[in-house]
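Listed next as structure tokens is one chain, alone, in the form predicted alone.
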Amino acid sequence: MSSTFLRFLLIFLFTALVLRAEERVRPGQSVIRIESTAQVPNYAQPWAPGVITASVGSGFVITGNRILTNAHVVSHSRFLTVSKQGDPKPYPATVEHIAHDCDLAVLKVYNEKFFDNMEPMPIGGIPQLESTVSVYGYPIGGDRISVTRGVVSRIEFQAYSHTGADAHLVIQIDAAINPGNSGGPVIQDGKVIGVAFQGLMGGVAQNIGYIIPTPVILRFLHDIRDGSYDRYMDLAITYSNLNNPAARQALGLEDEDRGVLVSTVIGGGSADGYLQVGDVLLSIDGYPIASDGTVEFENENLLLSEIVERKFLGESVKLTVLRNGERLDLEVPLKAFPFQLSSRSYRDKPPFVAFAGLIFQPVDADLIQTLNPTAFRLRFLFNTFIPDGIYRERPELITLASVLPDPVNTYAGEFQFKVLSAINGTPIYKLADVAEVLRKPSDFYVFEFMDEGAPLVLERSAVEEATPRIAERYRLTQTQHLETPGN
């Protein structure tokens, strides 16, 4: 037998036992089309209803008869349908569960006849580094499947851009993550290994896409087994790497590269007193800690948070740390971080109280992005509200974000994205205060911001002449939504 023919023969039964193996997966099946009518808030105009907007993304069916996708090609949906290979027809479907902060959704359908002639995906490992995996779905809105090969060339840690505050374990490939392809599974030797989400932005590199891993994937169906999503468990700090010898010497530390300096411990998170600044942090669930905050875990050097991942509301984490040259065990007790100021939420409809033509909101990612407020200030009380413990004065920050003109509010405008502090004397410390104290009718409404300079004043009868005017012209179809900001 020729040399030649053996290499035919290698290739062939290689090429049928891939083949073989994505067939007992049936991705032509098995993977979703979606298409989202959404209607997404409006931040500059929270009175109004928002804007529709369309999208496809993709998705694959689990145990179940359930569809896994990213939570957003579903966020903010208000009409859903899914559809399949060889079968165009669209079956209306709901999000039966939603995770914003691991991009990941789990939708129902309830007609079962559609998924007549279909099975579960199932999901397996982690990749190794090298090896390659396929993506399927439907980028760029496409009828029919499509399927792309890339090569795995990264596993680490990095942001999640859904919320733009949370970060997890991220698979990275040399193959592009298109709009469309969103949700759509990604195989290897016929098992599920992540879920595609994002690309690389900015026009840095071309061809490379990151998918969501299974640890991610399989915790997320964990925890909503009992019918509810309870979120990340965070220890709630911040710590410092000791790379430097001179540091460690200094702290009691012997010289074997192992120990991260506690900077921050968050009031209210799980770490709240059980940790102090300047404990050093040793080991976690019996895993030593690097001096750069990794432990070696499923043979990969991850963060520390790693560990902390991967467990439950309930459940606790036990820590060896240092604390004024003496060695202590603790147990802490996990529960998710407490304030979601910084990541998005996809909340339907954004908080707000209208008063004589003056909006009021809460400082958030979403805020923030939306309008861009290039107020000095409240950025700088936006970004140091959890370092600098303002959270424990003020739960939220409310801000002037803007004000419809009118005689009544002709000089507010100056006052626009200050950081309100009082009313008519009144502390202000979250909106609901807000609406609060204008319930109570005054001969002046004075309101006061957090630095110097004169309030803004309004006059009771100038404010309830203007009313009804200012509703009428601007289309002001209610004049408060008090629901709380957070995931």
Second form
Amino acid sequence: MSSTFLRFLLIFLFTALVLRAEERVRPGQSVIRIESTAQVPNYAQPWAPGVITASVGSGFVITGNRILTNAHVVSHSRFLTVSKQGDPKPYPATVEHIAHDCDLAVLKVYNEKFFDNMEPMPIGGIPQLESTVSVYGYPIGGDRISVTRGVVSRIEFQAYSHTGADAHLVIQIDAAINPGNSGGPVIQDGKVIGVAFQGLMGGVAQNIGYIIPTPVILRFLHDIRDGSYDRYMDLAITYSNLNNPAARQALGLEDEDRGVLVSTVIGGGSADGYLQVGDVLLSIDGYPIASDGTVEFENENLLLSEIVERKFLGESVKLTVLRNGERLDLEVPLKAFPFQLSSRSYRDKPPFVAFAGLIFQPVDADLIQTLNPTAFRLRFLFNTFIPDGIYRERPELITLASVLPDPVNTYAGEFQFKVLSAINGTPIYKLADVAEVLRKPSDFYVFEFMDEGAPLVLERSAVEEATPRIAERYRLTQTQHLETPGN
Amino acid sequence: MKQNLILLFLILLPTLANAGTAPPPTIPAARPDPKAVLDYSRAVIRINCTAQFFDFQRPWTKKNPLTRRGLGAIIGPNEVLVSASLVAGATYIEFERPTSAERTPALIKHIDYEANLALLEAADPAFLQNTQNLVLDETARLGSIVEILQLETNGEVAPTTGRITTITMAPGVIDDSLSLLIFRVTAPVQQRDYSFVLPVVKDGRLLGMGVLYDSRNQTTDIIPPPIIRRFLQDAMEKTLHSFPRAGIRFTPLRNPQLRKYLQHTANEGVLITGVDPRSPAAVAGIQKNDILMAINGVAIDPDGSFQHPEYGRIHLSYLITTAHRAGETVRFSLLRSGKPLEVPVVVLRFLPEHQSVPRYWIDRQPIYLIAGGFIFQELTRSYLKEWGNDWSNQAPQRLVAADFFQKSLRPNGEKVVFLSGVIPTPGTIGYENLGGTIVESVDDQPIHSIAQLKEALTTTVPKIFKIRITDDPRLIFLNSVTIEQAKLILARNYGITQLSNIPTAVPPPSQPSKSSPSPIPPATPPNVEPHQSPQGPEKPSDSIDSPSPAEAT
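The form predicted together with the partner chain, contrasted with the form predicted alone above:
Below is the whole assembly, all chains and molecules, this chain first.
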């Protein structure tokens, strides 16, 4: 009896597997190998075209004859080719939309024939914890497709390392995600449930891979429908948990576990003019906010930011706030985060102004990461720029990032990485001010920096003599690059 | 200067074997030196020092005791010279005879953390009989051959011969804001016990105390006679009047384009870029952008150095810190808008307690208050140094900024009160991870000292205090009832019974700003003991005002 049952069960399971395999789309067909030749700008020589590098990543076909991949696979790309299983030919491609803040990009292939016999991969939902998923891609540069398997270990709000400043929903799986896997689909039941994008480096953790879940993917695809990407919406506040009994009592909170404290409202952000420091956020779009900042949303316990994350430019969010013991209902129109200096920009040309061998640049995450200045004032201002509202006075921090040595600037080395405060008595608040002031000839150019010290002084005659010499010696092909305001 | 030499002679007087007439300033090497010590083993003594520092993270406790061993130089009857860093934090000091290993307790007679020198004495004066006193050398110059003294394990003197290769001003070991003269000797000093501080001699006389050894370059930094003489003068007078400062900061005038812009044609002088608020220079009217041309008639070069007749090119701070004592007048020759100006400056010693963020806090308990489990402290550089050599990058950046930018952030010397950590109690739920953040106000009243914080957190009726801090969550709340309840929890669960260390007399923070700038310290007459709080506390709190718990009174 029991042996018959067992035999039956075995057969049943086997058939089920076979059936399932037949049902499944053949991901191998729709998983793309992407070769990118990138040119990364050199912040130490912002006028120079940058170093050329090559890399391999993965992607997959989605509707509309498009390829979805990670932004970091195609960042700074100058030449892109895509290739598919069973076709040795590389097809030139181009980036149609790129979203650095959520590390996603959509590619177009010049020759639409590439998509012949290819099925767009259907996009699914959020997988269950502990369920099995498969990761497809071209890890470690190989030309044959590779598949690894893992289970869903955790679903949480996490940092996206591509910009170093963004955080969205992330699914953690225990399949290894290796370089080259990036951009590849993660599949469950024949549907894409995520895009492989980052892993955990370092000695402590093992087998931790992160994938971008479908809410983030779908939001990106929705955002670009109108032909442009508007970035993520952000309340531009910081808030703190309200677990302390004295705090709850002082703020007039009766129930046990609701509300978070608004700690910072960032100027120019969505909540500026709506929220105040000391307000208690009680609910968002009708979802009650727990004292740890989470909301019950789509059967998941998610951070309140997730509500804002799903919205688009032009939409608004409803907040219920307790201010000085009074309940207020606010409707806050949403915008993107007002500052981008703390996230890596992936701009192709760094902004700068060169003058007599002095290279002035705005301080941002790119400059900090590539030039790694140790000057305490500069680092402290950079780190407190947003939380302390430094931006209210100066929209940009301008520093003397480097000096191209020449007789004219013999004594300028000691000013490197100081923060510029004025030129010829005119206060400097942004890079455009530097260009503007230096356009006017002056007998002396007097650069004043924050913190004490003598000014850096250059004589007009010496500057005029040195300018062509420096341009020639250091191959200074351009004397300035100013970014046009806006995104 | 002459007066100082006479004073110096008075100090040395008791140490001279046959003190009759004043000795000539230098003694020709050929003539036998009557004051030279021939047997160094009778002029040095082993020091065993057990030290225990306050734990700045847990200011109610001390860290584990540690032991340091060095060699002291015997310079007078029951007078042994060592470095201050050897005996800083001392709980117990012992003298040990080099050969017989006989030991006796010792006490600190005088200590100066800025000069990094300390004078010790045996509790039993008879212990140092049959020893020889070292007299200070006056002949050493660049290139002189000297001997660094160490002891073999059997007590025999093991000298290492070296040469003075550098004479310069170097930042202090304990207080790096003050640079003092050092002699740097190149010599391959061996690794031996009792080498935390080493006497250095030249031709039978004491050249100085070796305090810093750089093994890669095989150099030893030596505190030289000019510094030791000043220190001994203070020791005799029981004051801290040496090593005064003026409170100016300057920048070199090397750049010819800068000089041209300033219409300063002479290739000498430095540009004054900052005058410390309330400092002697500020009181004397020295201003930013003045050009400093000379000090007491000695010309300053565009790098900020002058030509010393014996030591060569030395940083100008020597002319203030070493050539003068607190209360003396130093003549500054300035150019202001091209016009010469002579400004007399009464220089003063800068005591760390008068700074917003004291430069060092040694042998004193940190000033702190535990309220409801929140640990509030007054910030000191010693606290920041708990993060190790790279403290300026490792310590909470908000606090480092409060130290680095104190002159502009708190020109009147207001203290920085910060939340250093949280001991979990029912009143701190939700705040367990806070720390490294500065307290701005309590119930909108600004906080500039722990004493003020304590007052602000005192109430007769139960209430909830709103504390504003510089970092998220920006607002924290503390119930007066839980402050009381927490006292019991802190005592019973954590064994913490000392919930505060607050000096009894603290000047109200508004006081210095009310009147016009007052110097640091507020007008110290030459014979007031600077370790005493200027307000004259009726009952000085245990260790705040005494330089060392080991000091005999």
